[in-house]
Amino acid sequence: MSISTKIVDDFVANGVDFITTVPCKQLAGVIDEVEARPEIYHIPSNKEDEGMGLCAGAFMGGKRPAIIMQNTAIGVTINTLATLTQYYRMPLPMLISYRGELREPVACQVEMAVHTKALLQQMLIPTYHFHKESDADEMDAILKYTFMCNKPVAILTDASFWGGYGDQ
């Protein structure tokens, strides 16, 4: 079983039936898996804050939403996270590719990586960081935690989790 299949299986097992995604090279396998699942209503988003609005609407409509995005967009989602998702106590699993660490080939990605964890910590958003494939064994428990406590939860997945940047 691929890691993308395992992650989406855990979403489905936890009742996640609405997922919005923003294009990302590292998350492409998960996005393809989401698109192939009839149990999940998949709506691609143009921007991450737009996706959070879609998730809020889905939640208010009785769905269990999740968002799949890149960490470089954390900055543009802060207001939406604070004034919508956290204010109304909406559970929102956020599967986030974490760009900008060692071996990152794109310099501008490094700047947001420096701020990502600090911003999530400042927002009091529980954050988990997957470095190796076996870390995904925690996915089911993280999803249960997210829906139990009605909070957004960040799951950061770095390049080593997805097999590197292609040079390793």
Second form
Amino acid sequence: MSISTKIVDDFVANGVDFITTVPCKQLAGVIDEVEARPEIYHIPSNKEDEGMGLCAGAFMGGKRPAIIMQNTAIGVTINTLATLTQYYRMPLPMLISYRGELREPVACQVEMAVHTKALLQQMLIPTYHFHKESDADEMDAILKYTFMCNKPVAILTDASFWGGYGDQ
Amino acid sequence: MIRSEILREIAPILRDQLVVCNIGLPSQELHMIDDQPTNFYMLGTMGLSSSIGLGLALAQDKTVISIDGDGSVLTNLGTLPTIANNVADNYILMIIDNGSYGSTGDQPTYAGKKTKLEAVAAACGCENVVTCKDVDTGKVLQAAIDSKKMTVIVVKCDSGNIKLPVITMDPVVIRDRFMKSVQA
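Having displayed the form predicted alone, please output the structure of the form predicted in complex with the partner chain.
So here's everything in the complex, that chain up top.
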């Protein structure tokens, strides 16, 4: 089973049925898998804060939402996380490609990477970091935790995590 | 008419619907005019009224009205293609277009200059875009609800604000009672 299939299986097993995405090379396989699942309403966003708005509405409508985005989006979404998702206490699993870590070929990506964990920590957002395939075994528990505590939760997935699957 | 006068006039129509109301004065005005558990007041996050409303409409069957402003839609212009391409026939985006950023002191928006949001929405693929004058808002809104077709309404009105207090209700209380109304 591919790691993308496993992750989306975990989403489905936890009732996640509304996922918004922005394009990402690393996450392309997961996005394709989300699109392929009839159990999930897949709604591409033009920007990640827009996606978080969609997720907030979907949650209030009875869905279990999630967002799939790049870590650069942390820079885009701080206000939305603080004044919408956290302020109204809503759950939001954030599956995040962690560009700018080991094996990164584009220097500019490093600039956001060095801020990513500090920003998440400053926002008091529970954060998990997947380096290797077996780290994804925690996905099920992370999703249960997110919907238990009604918080945004970050899952950082670096190139090493995806790298074993042919891309780099 | 100014926005608060329009809200006062359409309050009887809004009362029976799920309403997601834009940050700042629009939420304060709606809260003062006719507070209902079916109103979701945004206390922050400018620009996302349309996105929250669309997400809510896609998630369940009841009619959802997002009350937005021209400045707010300009903040999140990507929302219009997302709305156009994810058709929810229980969704109405009502843009109260007074050509200004009301909550911050009526600075002019580009919608008050050369930009026509109704043309932008149509170009983005929104199929039912209605432009109306302030005095016709109630009639047009009711027609949109009755049509059961996803509709974008651009209401042209005057800029201007009234003095009124902020909303002190706890955000989690707003959210909780709203969710109970959605489920009812």
